[in-house]
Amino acid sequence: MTVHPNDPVLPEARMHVVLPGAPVVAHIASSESCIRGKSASFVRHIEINLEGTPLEGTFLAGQSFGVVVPGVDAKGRPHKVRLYSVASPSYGEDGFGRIISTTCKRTIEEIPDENDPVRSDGHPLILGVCSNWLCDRSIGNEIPVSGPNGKRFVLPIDHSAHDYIFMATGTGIAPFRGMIHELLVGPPVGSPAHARWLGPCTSKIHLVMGAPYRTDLLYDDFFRTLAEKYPQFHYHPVISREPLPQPGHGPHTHHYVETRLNFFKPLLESNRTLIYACGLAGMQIGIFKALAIAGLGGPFLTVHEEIAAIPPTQWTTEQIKRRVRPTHRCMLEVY
């Protein structure tokens, strides 16, 4: 991989301490929804009691961990490993790294027959295994863990070395709230943590969230209090389903960063700047798409010399998916 100027020097990140085919039990510390008002979406911010276990502690901001749901699918096989994402900060929610939390949305989804008007199963309700029963824990409910997961996803050791832009569709939120929060707000006083914190981080922090809609924006009035509080950091919701006062809808991120490129290009043209893109697998070809297209892909893009001489805008999805892919300094975490 090509290696370029002001690169970010990352944590040693702890792999693995606990394998998914011997989690260890933690329990629910709390469970609450993190929608605003009504939404066609359920998704909870749920925080994970893990003392007195080897997770205790060793959890960065980015990373994900495991969740083995007890018992056996319709196959009568054991349920896999579901990865979720961290939304704390590195010292966790209590500051001694006890307390992880995630966000998790529940999975439904309706199976449509209109492919197949003969099928004697209707179109049945698909609830997500692992989701849903994670949804579903009350207080004080153990739950099996597993991890820590990735180690390239993860805040650069100095804080101050760089500037960030921050991209999230839906869940892909709960990392950045937890690298938010350590960049600005810092561990609770009296922890261990809060010791060691050398005060909020004066770099440039942008933040770029999509959603459908204004319901469905996550951790919204925890985003908005830290930029009216912090001139450093930059929220910018972007909603891709209502309309606008013209024909038509929203942008997605992507075209949200695009139609906005005179305010984002001295940052991306700057050395310092490292991009974060975290959400559905699919969001990193409108980013890599942009970048390039704009010109300024060199710092975050390899692209490989098959279709260096064809201009970006002519590139496919799958030349994308195949030919490009991110430098040290744009981390990528899609599922």
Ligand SMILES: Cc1cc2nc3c(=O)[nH]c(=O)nc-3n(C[C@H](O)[C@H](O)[C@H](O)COP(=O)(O)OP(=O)(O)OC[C@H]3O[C@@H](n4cnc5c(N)ncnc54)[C@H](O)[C@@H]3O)c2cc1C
Given for the second form:
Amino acid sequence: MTVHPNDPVLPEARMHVVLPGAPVVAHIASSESCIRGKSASFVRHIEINLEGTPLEGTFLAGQSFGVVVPGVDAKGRPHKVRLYSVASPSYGEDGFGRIISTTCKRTIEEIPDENDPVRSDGHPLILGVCSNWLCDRSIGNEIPVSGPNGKRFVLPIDHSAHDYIFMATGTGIAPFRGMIHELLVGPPVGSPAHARWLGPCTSKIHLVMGAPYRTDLLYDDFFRTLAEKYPQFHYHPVISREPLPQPGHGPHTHHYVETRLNFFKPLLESNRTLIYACGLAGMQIGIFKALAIAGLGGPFLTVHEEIAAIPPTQWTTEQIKRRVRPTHRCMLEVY
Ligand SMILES: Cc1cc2nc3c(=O)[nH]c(=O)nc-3n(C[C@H](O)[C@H](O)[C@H](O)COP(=O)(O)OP(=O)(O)OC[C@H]3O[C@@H](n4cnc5c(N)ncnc54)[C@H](O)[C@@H]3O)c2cc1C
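Could you present the same protein in the form predicted together with this ligand, rather than the form predicted alone shown above?
In what comes next, the whole complex appears, and the chain from above leads the way.
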């Protein structure tokens, strides 16, 4: 990967302290809905108590952890591990690193299958194994966890050395709840982490949160309250499927940045700025293309020579997937 000036210096993240083959038992500390209103999707903010396990104090904001549902799948094999992004700051919800959280969306789909007697007969419902199991747990229930996972999608050691553009779709907001908490709110008073805290970060922080409908916005009150309190923090909710005054649908996150380029340009041109994008696989395609078309991709993207001569307006999705890579100043977590 090409190294650019002002690449972030990242902390040494601990990884794989507990492997999915031998998960440790943690406990549900709380579970509550975190959507803004009544919505077609169901998303919960779930807090998990790691006390007494080797995972205590190991997670950095932006990393993920594994959940291994007990029992076996339809083929009689143990359930495979599923990863969930940590939605808590590096000091945890409690300031001691004992309680981590995540933002879990119930996977609910209808997928008819001609070869399945039930699903071909008007009952095509598929309930995701792990997300629904996790959302069904109550306070005190046991949950087998592993991790931490991931080492690149974390905040730099020196928070104030950079400005930040965070772009999220759906549960991709999880790591940004933790990171923005860490940048602005800080650990609870009286916790060991609070004694080391330097106070709110004064860097520019922009959060662009994409959701299909206003009711799907996650942690909306939390971010609105922070935006009112901290002038350096800007919250940009972007709604894609509600009708606009003019015909057509609303924007996606990258369209939003594109149409407000005059506003974001100075930030994208600054050598302090880091971009973090998290959410649905494919969200990076539009972001990469918009950056390249605007001539602002240089510090954030490495473009393979095979497509370097092609104008970015003509890049295909396949070319972007295979031939454009984020640099150290553009962190990506998609699933
Ligand atoms: C790094 C990372 C971080 C993540 N962070 C989060 C997070 O913060 N929050 C979050 O909610 N998710 C997150 N995920 C996604 C999460 O790991 C799971 O993939 C997700 O919860 C779905 O798992 P599940 O067990 O509920 O669904 P599964 O049972 O694994 O099903 C997933 C999909 O497989 C298909 N499928 C399953 N069974 C069938 C069948 N019988 N026939 C046909 N198709 C079928 C369906 O399309 C279904 O939707 C993350 C993933 C990664 C890799």
